[in-house]
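First, one chain by itself: the form predicted on its own, in structure tokens.
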Amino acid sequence: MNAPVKPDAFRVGTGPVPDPNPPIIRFEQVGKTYAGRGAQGPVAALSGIDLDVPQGAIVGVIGRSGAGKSTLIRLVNGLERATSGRLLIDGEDVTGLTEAGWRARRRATGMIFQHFNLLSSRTVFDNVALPLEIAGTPKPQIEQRIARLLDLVGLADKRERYPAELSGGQKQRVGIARALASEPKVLLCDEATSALDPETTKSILALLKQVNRDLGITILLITHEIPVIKEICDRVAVIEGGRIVEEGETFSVLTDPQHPTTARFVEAVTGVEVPAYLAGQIHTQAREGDQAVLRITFTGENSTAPVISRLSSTIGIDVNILAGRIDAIAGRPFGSLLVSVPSQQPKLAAVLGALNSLELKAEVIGHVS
């Protein structure tokens, strides 16, 4: 979102006081309409985007299909172009710009596709060549440059090698040296694991947050992958019809989630389901000699703190464990619990308070006889 005013940001006679840490990537109140069939009329696609991409970040967006996310990313290199608002990339205004600029402006973006995009007449090391042949680099700075890229990679020993002879992963890490061939500061992801299966998919992202970590290459990608987010990003936005409608650090939204949107996205990878034997069980009102049934979140230290035995030996009340899961979010650790201790009072309560003073979040889910 826009940074808010610093109380100096004007001074008289200085003018704007330059933001010391500008985002690479910057949209402002950015709109696209596409023109509709027949009695349809106009096609709002994006409206009001507020999003910044700091330098050396990786940024996720997620939404569902038909959401805007793709939208949005070919804004950022060109593909469309905004019908209102600003789209500014390493402090230069290119909503306006034409398609002589776009040329020289994509040269310092790299795009990984979903499908890979190979050439299959070209070899490996040809395909990763090709940005550098369009540009007239001169061949032994191509040879030196993708001999590089191929051992980051992993694909030294597949230079010779075809498309066709290659699994999907591989594929894709062509792609990625292809990218990076040109050396831009922005590298945009469109879907790039969602043709991979879930092991390839890690070791894709692995090579994703190295490429961030040692070439200090900003990320932004596109995915309905909830699991690619919590992975690798260090921010995320959700969208949802073409709006924006919850952006922050990866951690703190997938912890928290403050809208219907994020929060549906989220489950699938941060809660705990009822396991079946109960779930047909669960009641909303206590009667005598029933067990609340909470979901206990953890996050930070006490993720892995022994919470539960602290909060038996501290109130004298059984905490009977019913399923768990301990998991990392942006690299820090994240837990959450299904447990079950007496309904009646002043038991539940007493759990409730001890847990709150743990400073834990607590919810009951229901009670079961």
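All values reported here derive from a predicted model rather than from experimental measurement. Positions refer to the first chain, counted from 1. Think of the rigid core as the biggest set of C-alphas that the two forms share within 1.5 Å after superposition. First, how it differs from the form predicted together with its partner chain.
- Residue displacement note: D327 has its CA displaced by under 2 Å between these two forms (rigid core superposed).
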Given for the second form:
Amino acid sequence: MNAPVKPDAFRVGTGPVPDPNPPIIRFEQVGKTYAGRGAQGPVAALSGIDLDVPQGAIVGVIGRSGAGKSTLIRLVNGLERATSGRLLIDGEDVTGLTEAGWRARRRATGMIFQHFNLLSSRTVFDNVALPLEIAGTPKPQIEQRIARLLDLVGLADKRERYPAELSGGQKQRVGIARALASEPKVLLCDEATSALDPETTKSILALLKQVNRDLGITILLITHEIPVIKEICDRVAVIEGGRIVEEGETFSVLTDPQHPTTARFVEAVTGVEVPAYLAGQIHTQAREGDQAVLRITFTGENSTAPVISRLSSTIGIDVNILAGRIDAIAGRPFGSLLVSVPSQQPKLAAVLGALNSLELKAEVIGHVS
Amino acid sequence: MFPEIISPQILALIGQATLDTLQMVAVAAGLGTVLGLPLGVFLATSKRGELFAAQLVNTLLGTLVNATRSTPFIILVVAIIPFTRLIAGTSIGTNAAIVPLTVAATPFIARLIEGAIREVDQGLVEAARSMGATPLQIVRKVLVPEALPAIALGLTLAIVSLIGFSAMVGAVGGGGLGDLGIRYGYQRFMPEVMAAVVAVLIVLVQTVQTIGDHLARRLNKRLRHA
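Okay, that's the form predicted on its own, but what's the structure of the form predicted together with its partner chain?
Okay, now the whole complex, with that chain kicking things off.
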């Protein structure tokens, strides 16, 4: 991951500082407008996109269908062209590139797809060979490189099989091997795990992580699944209506979402819903003998502290756990817990005070009898 | 059974006519494929926003193809006699019949191939583009190989139709089984010859269809071969 560029205190003069580690992909106010047909005017698919993809990072773009994420990822290999703004890849402005120029660039960019897009008429080996055939790589070299790639994705024994004989996960592994065949610097993943079951998704994400770590390939992925972001992305951008509404390090965006869209995405994974049997009974005003329902959010170091037992022993109350989830986001622990404690004061205030002192976020959702 | 009611001479005629028909159909199907394949590929890839986008040429060729296909074959044969003479030097006989058969087969095959190519998943085209493939590479390495099972079935259909057409050119002196059936079976009142011609045609069509189906299945790797 990239360290943020620090202001250079010892700098003299006013010329621009060369960025010591420039992003491999940089969107500058990029927009994409489709010329409308007939009565339907022009449609803006993307507007004012600013996004940096640091070299060697895994960056995820999450959004619902129609948010513009497909268009965004296709700008990077010229399958779609920006209609405004600037797009820099590897320091080069590619905004005005011709189709022939793009073709050369595409040979240095891998892409994998939701529905794998493997040729049914070719064996696994020949599918992986396709980009090399297109680039005119000599046969012996193709043979050598593909053997290595099939080893990497764990499909060495399937080289003469046809895609129809493979499972979804195996097909995506072929897709990954094919995307890596031209030894790209950047791998674009278009909903690469959306057609796979959770178990297979995990193994494909692990493979992508391995590709990123061992081969140093930068990954830009788009998805509508927050688990994908949570699992492997260093940074995340949330896209809504063709605009990026939130962007940052995965852990901070997911644990402290600022935009309602982000919050909705995050809820499904990190938040804990009030169980249905309780939801109907919750009221806002505490009555005699009620229990207060609290949502405690754990982030960072205190997420592993024995909070509940500490509350019981220091304040002398019973803490009742209603629901909870402890998870890892971008490799750091994060959890949220729904508990009930006595509503009567001053015990409730003492509980909240104790949680605050541990720097845990706690909110009172309501009271139940 | 045949030898008892059909004389050896007639049998020899049937044999020759079968060979003539096979020759006409084979040459017309071959030429029709050579001409129809690029035409079909172009029709399938040249609409607005496609690989070889050329909307105007696409519309023109499409109209030409439709015009040829909507002309009844027997009228086509007569209408292009001057063209047939130009190419074959005559308008009578097996060789001359190949000209109208090819003219009829080409647009037919082109449409069948267009249909087969349009069935190829656009995701594959996008994948090939993402690898930096040129439009021609996409056609050669993706579209045609992926459409091959459907193309095989289409060509089977085209050959079966051509067998029927080839019998029709017999009516205008084209030679082959149709010619034999008309001259002997109909004009000389020899129903056994007519029956034999029909029987041979049935066997031909059946054989072509069986081979075509088998080939299409062999080419289709989308099915699991257990």
